[in-house]
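Here we start with a single chain on its own, the form predicted alone, put down as structure tokens.
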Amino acid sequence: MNSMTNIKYVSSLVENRFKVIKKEIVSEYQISFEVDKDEVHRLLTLLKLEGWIQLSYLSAIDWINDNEYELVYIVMNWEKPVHVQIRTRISRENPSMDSILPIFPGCKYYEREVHEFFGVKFPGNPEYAKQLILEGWDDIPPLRKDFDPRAYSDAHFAKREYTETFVNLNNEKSKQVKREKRKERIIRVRKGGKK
């Protein structure tokens, strides 16, 4: 089957069984469906039974103005090479989504990462709150749009003063002079001058 036939196949499969809020054909190899939060597990189960056996991705998008997170699951079918995105929105106030661990056991680390970077809870995954990357993190999750990296840096790290003088610590000849001459030569050539 060609890729557009696979897109039509998965479109029919999903749209005949689920209320799709939004559908987007991303490319000839990828399609996206937005569904209600309560439909995600059933839809992922159906897709897995139909050959979409690899969970390739799970992440979140912070829609701070809508006070929501959008969870994005991407599954892949090797027989019908089409990536399917399943998207759903959850509240930012108390972000929680039941784990898909029973469907895709490999989600364990994806869910931990989404919890760590966005604060989404995944009941059903006993390890979702265990730190994966940000060891010893003590602030709001850093990929939330209300996280202030400057304030975090000021609170946790010594203030540095930067000067205009740079010191070469590698005992190598500075390349700055050569770069400046090259820049001047480029400007001359652009203005019609000689190299």
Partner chain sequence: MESTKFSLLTKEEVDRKWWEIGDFFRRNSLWMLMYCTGCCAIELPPAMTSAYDMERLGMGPMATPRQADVLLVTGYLSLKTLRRLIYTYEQMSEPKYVVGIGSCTINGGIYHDSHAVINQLDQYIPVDVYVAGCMPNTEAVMNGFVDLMRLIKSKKANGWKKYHKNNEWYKKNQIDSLGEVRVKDEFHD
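Positions refer to the first chain, counted from 1. None of the values given here were measured: they were computed from a predicted structure. We call the rigid core the largest set of C-alpha positions that still match within 1.5 Å between the two forms. First, how it differs from the form predicted together with its partner chain.
For Lys23, a C-alpha deviation below 2 angstroms is recorded between the two forms after rigid-core alignment.
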Contents of the next structure:
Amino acid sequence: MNSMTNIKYVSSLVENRFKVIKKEIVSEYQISFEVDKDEVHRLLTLLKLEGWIQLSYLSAIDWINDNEYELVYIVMNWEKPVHVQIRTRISRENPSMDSILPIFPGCKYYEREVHEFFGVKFPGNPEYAKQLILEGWDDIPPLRKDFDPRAYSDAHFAKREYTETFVNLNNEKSKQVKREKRKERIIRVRKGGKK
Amino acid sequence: MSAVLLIAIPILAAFISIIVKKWSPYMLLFVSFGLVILLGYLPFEIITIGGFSAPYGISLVVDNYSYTALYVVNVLFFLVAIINVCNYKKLGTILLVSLAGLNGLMLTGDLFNLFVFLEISGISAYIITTTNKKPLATFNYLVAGTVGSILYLLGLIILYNMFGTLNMQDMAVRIAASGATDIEVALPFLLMFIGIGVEAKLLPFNSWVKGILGHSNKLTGPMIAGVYAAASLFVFGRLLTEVFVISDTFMLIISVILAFSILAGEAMAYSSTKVREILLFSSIAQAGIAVLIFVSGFTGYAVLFISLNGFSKVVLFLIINHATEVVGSDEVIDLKGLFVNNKLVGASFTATVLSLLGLPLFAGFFVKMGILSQLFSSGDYVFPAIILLSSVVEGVYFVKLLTKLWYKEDNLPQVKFELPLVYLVVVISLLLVVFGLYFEPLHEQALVLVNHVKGVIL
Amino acid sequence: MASLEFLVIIALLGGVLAYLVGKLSKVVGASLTVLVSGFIFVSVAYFGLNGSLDASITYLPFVSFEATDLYLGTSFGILVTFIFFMVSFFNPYFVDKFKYPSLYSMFYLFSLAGVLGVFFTDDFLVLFFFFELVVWTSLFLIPLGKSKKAASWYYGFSAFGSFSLLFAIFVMRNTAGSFNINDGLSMVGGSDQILVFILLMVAAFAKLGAFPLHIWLPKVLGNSPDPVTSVFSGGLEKLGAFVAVMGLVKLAPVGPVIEAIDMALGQYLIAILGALTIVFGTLMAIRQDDAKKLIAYSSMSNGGYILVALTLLNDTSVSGALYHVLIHALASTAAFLAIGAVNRQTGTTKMSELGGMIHKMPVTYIVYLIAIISMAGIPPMGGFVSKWLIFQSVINEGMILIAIATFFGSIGSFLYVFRPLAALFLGQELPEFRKVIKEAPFFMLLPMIILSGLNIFTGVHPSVILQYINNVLAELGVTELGITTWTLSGNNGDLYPALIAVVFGVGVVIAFIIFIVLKKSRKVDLMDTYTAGNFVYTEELLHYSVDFYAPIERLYEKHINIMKDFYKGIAKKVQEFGSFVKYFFFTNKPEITVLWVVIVLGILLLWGDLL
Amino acid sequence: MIISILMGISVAFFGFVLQTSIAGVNRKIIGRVQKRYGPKWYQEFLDIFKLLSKRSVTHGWIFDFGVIMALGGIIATAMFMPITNDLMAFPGFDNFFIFVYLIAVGMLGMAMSASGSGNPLASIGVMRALTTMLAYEIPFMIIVLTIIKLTGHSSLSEIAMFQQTAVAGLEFSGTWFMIALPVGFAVAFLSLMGMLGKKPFETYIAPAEIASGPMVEYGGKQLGMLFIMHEITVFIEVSLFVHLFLGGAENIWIFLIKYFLVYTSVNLISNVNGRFKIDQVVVFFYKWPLLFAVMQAFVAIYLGWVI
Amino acid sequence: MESTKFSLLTKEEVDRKWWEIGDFFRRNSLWMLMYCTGCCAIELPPAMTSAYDMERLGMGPMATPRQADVLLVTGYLSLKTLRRLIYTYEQMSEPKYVVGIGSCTINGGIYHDSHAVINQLDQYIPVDVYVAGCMPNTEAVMNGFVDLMRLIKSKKANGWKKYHKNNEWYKKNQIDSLGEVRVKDEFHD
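Could I have the structure of this protein in the form predicted together with its partner chain, to go alongside the form predicted alone above?
So here's everything in the complex, that chain up top.
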């Protein structure tokens, strides 16, 4: 059972059941499908029944110029070692996606993280709005493309001001001379000269 | 003023009361109270009815033993009668007849006459127990009672044609003179033993006790467990000390029966959850102990033990039966917290129980000490061990019962004890405490009875 | 010239009077117990010490006392009456919570009367009379507390014990002819002596709560109200010790002598059982969550010490045992009173629910600290002296297994006495107690302070009391312990307790000087502790008191209540036997009776020719 | 009386100075074992005095009183300790049980103030310290029981003298108990490591697990005083071991050498060991050490096989 | 100068004398708190091994802030770590020193533009010695410790006094960037 048969098995399994917008074999053990938003739940249930029992990761990508978020679900099968990525696109204005808590209970924290960093709502997961990592965050979700961290950093954290003047050591010869002498001495020692 | 009156007056009153239905309860009270007074002037002598001498005539014996027995039975009877006279009016005559039968049992010196009185008191007992509204139990009691008395009669007949006489003293003299071996005499004595054993509630023969006392009411409980039990044990004592000659095999069987009935009685009491059952099984065990003392020959302390036991059983059964009537069931759970509201009755109940257990400051302590010291002095280690072990078990289940009855927080059983019962119960428990502290009079009484040698009349 | 009989009557009448007064107002009735027990203690102690207790009898009918050269009885008597007097201070404060307050004070004084009678009599029957009186009067004190079943357990065991004592008394009477204690114990011989020895030991074990018969101790001491628990462990257990002294010391050693350790087999078996008591008590005490049950198991293991010491029969061991009786009484009463004070303020003694009592109840804390130092046998307090004496004799006899048990017991006692200290008094102050709790009232503190003062005194200057114990030894016929005014001399080395206390004082002074000289440190709130950077706001999270010795408990968790199941099994057997007989004999069908009559008749008939 | 008390104080002070310097030397030896220079020999003194000079934190009167009681109890125990045959503060009263139980006062003081500090880690540390004490104390006491039974004395100086000179009357006298009771010596050495809290049995000051156990909340002077207490405790336990098994000391130099050898060997062994889990410690001591201790005691007392 | 007689030292002189002696002990036995906040902490273990041997200088790791003298801030400080760091710093016993290791403590280093990392440590807690370098070499760290010891000797390492003197300034800075120091989370409410 090498990986190729698994990949073929998965792609055949998904393609003839769902309208796959884009299929891409990412690597020897990873394949990704882009599917419409409302087919995601059925697809994940099917994959789970077929043995993809572990939800490895759930994240979002912010396509700001398409004005869309792309949610990525990565599921893993222990018997047939293939990572399957399920990608969907959701609109960027008040983004929301039904939670997959009933299918993969593990998604509880991922969804909280995605909400905290991207602002995607997940109705159906009771705790998606709770604060997870950022303590007392008062700005827009930080991982959105339109968020400028540098501005935030300048606003909140005082920076160290450096005066631009160059200080030349007044009566001390610059260190460059000392470096050449040391280089010669090393070459001389290497040639077996006196120290 | 001879002892015959003790039997004659109640029977006469019984017949009169049939005619005058209305007054029978007051006549009952008057007669029983009169007898108690009469007992004060009773001379110690043997009355031969109609002048016929020993082998033929019937003789009534009034000696120390029967005097004490009469005293205890009559006082108990009177007490029970006072409490129950108002609500058991119809039973006036029957109670008078039973009083006559009991007095006869105590007095008679003649074996056949004993059988007659046994029948009289038995029949009146069966009728009294009908008030329990449990016909099957009464029927069971009837059958067992009659079987017992018939066996007694059979034993009596065998003895009669062996020795030709019916009089106890005469019989004892003849047995000793005839030099009959123990084995021959053993069969009639065993028959008589079983006969009386049924009435005295020894274990294998007392299957009627649970039915009767288990569903007893304020009259039958004290009457059967108190008065009749004391009477039958006195009769048993009379026979064992006067007449029986106990061979060692016969002794072995009896001691097995007694030991079994003591231990089993306690175990059954430990395992039962109804309060009346606890009391009746513990009285079975106490009956076994009483017979045991008679068999080992210490009449003095046995009499004390029986009378104390009688009084205590009357008190216990009165309280519990009254509470059961009011509450409706005698399960320990339902009676839980009974004494929280009526402390006086509870205090006397506890005092009686503690004296039954033989704890100090109560009369039971010295009686138990007396019994044990005599058993030990006769060099027997087995029976005291059994008695002590049984009293440990008895102590545990009585303490469990007491803590349940005294301690309960909410919805206590609403039980009101009317004045005469409370008065009687408190007086008896005070008596127990007084005799517990000041034990001299009982001790002399016991010594007087101890040197009551077989066949010799004081 | 206080006559003993007068004292007993005072106690009984005092009880009745306390009952009547108690009917009017609970607290006055209870404080009457303080007066009566105080009067009795003072008269017993004063007259007992200078030996002028007269034993004439005028009223009580069959009672006969003996007080002249009865040092054993007087020493026990003074100790137990003292404990009763100290504990009675607690009565007025606890009595309003009981269901039957006036009954409580009456039975309290009745048990005091019983205790008085037991120690001062020379006649076995009188001893048994008062012994039983103590049993049933203390029986009714127990249900006033939490559990009702504890009373029946208690009665079952102590009735078993006292009835075996009664059996032994009558067996001795058969040989000695009279109920006198001394010649009863000395004259009995041969197989009777073994029987008497076993029965006396059963009685002692039942009353002391030693190994085979110890089930009732934690159940009763754990659940009964606090003054009753202190009276039980301080006073009533000493009856068992008294009977143990009679059985082990006055009675000649029983059984063949084992030459390796030159001890009689009977004594050795009792020593083994004593050792088992120590080990079992310590193991069970370590895992208790309820502080009272824990101290109950500790008094069980201390009872084991007394038994082991009594069996060795040389001067250090018997004096050690008697001294340990005194020390254990003082220390465990002080500990129980301290926990009682906490119980009265907070209403619970469960360690998992308590914490930080020291901030509001410092005096109770110090009393408890001194009590546990003495219980664990640490030098400045009395426990060290008695344990030192016992170790001297155990090592001198060279008994390894018993030495292991005693060492395990003394180290284990340090473990389990520390557990309530840490869980109850120290640690975080739980918020619900912070506002409600305040220090125990003065009259509750008074007995505790007196007891801890005595704990210290018995540790610093023991020879005063050991002097008195010596003439008890002389009376018992054991060689006396070598004492000078300040030092004790054991088998292999001598001890100068006052020097240890002084040196300890010097050490503390030095440490205090170091502490004072240096910079004053900054007072910080208890919640401001190192929590590895987490911000913790609730006290419960920072208070470690639930299953304190988890690593040790895990080792023997599975077989804890072997003995409890054993006794429950017995109770079940009796019940089954009862219902079996009931089922078999008591049916409503009359023919069953006739059947049995015929069977018995058949047996007799067949008897004739078979046998 | 006053002179002997002053003598005692000086013994305690001597013990402190001795042990602190030897501990410093040992840290240097351990350094050299790990091929590095290791700290100055008086580094321990520097640490202690640095701590004493800092301004620390207190959690209430019991927190301070416990430290004072601990240090006081340990100083008191050290005052009883005999250094050589004749150099001791209270001749005749240095009973073995005083040491075992007075150390318990120190332990109780520290335990009290640690759990008084309100930090759960401290209470867990105290619990572990007491559990390990229960474990290592029993085999040690059995071996000491045998020694006391053989010598007939329970005071340290007599036991030491017993081992030094062969007295005609007593059949085992004259040989060190290290040689006379070899198995006992091994068991006692294990218990000594438990007592000193050295590596395999260092469960109660486990810096990684419970942040140095009872010492969690101690800062400046309290921690300094506890360090002094720890040093004096080590002095007591090691010199106890020296007197019991290595035959005490005729003069001060022999004592120093024996002391140094024992402490360094313990330290070296402990530095190559990991740390036991708390359950393993209890189970470990109740398996082989207890068995050997009992066997040794039985053989020595009843069968009299002493080398 | 009226008399050359040995004049009694005034109280301040005595205290100063004691303080100098205390400084001698404090600089020769510096205990560092094992609180590794960022990636520069990897430099500390080599400092303890035989190559550089921190113990030579009398330095050693200690488990809790109460016992430690030196707080090593190694590497970048996110907001959450800074809150815990301030709480730990306040728990340390006086006199305490802080050594900022790595350029992230100096000017935010490579994370200077991140929303989560602070840029300048001494705005929030007083820092005695900085060791520059994005992961400074162990020698540099050891050199930093030696500098600290020299500062203690010359009585210039009084960061903790500054923290007391202008506490409001520090507190204001902390509140400005952190919002609040003692936060509640879902587990310890």
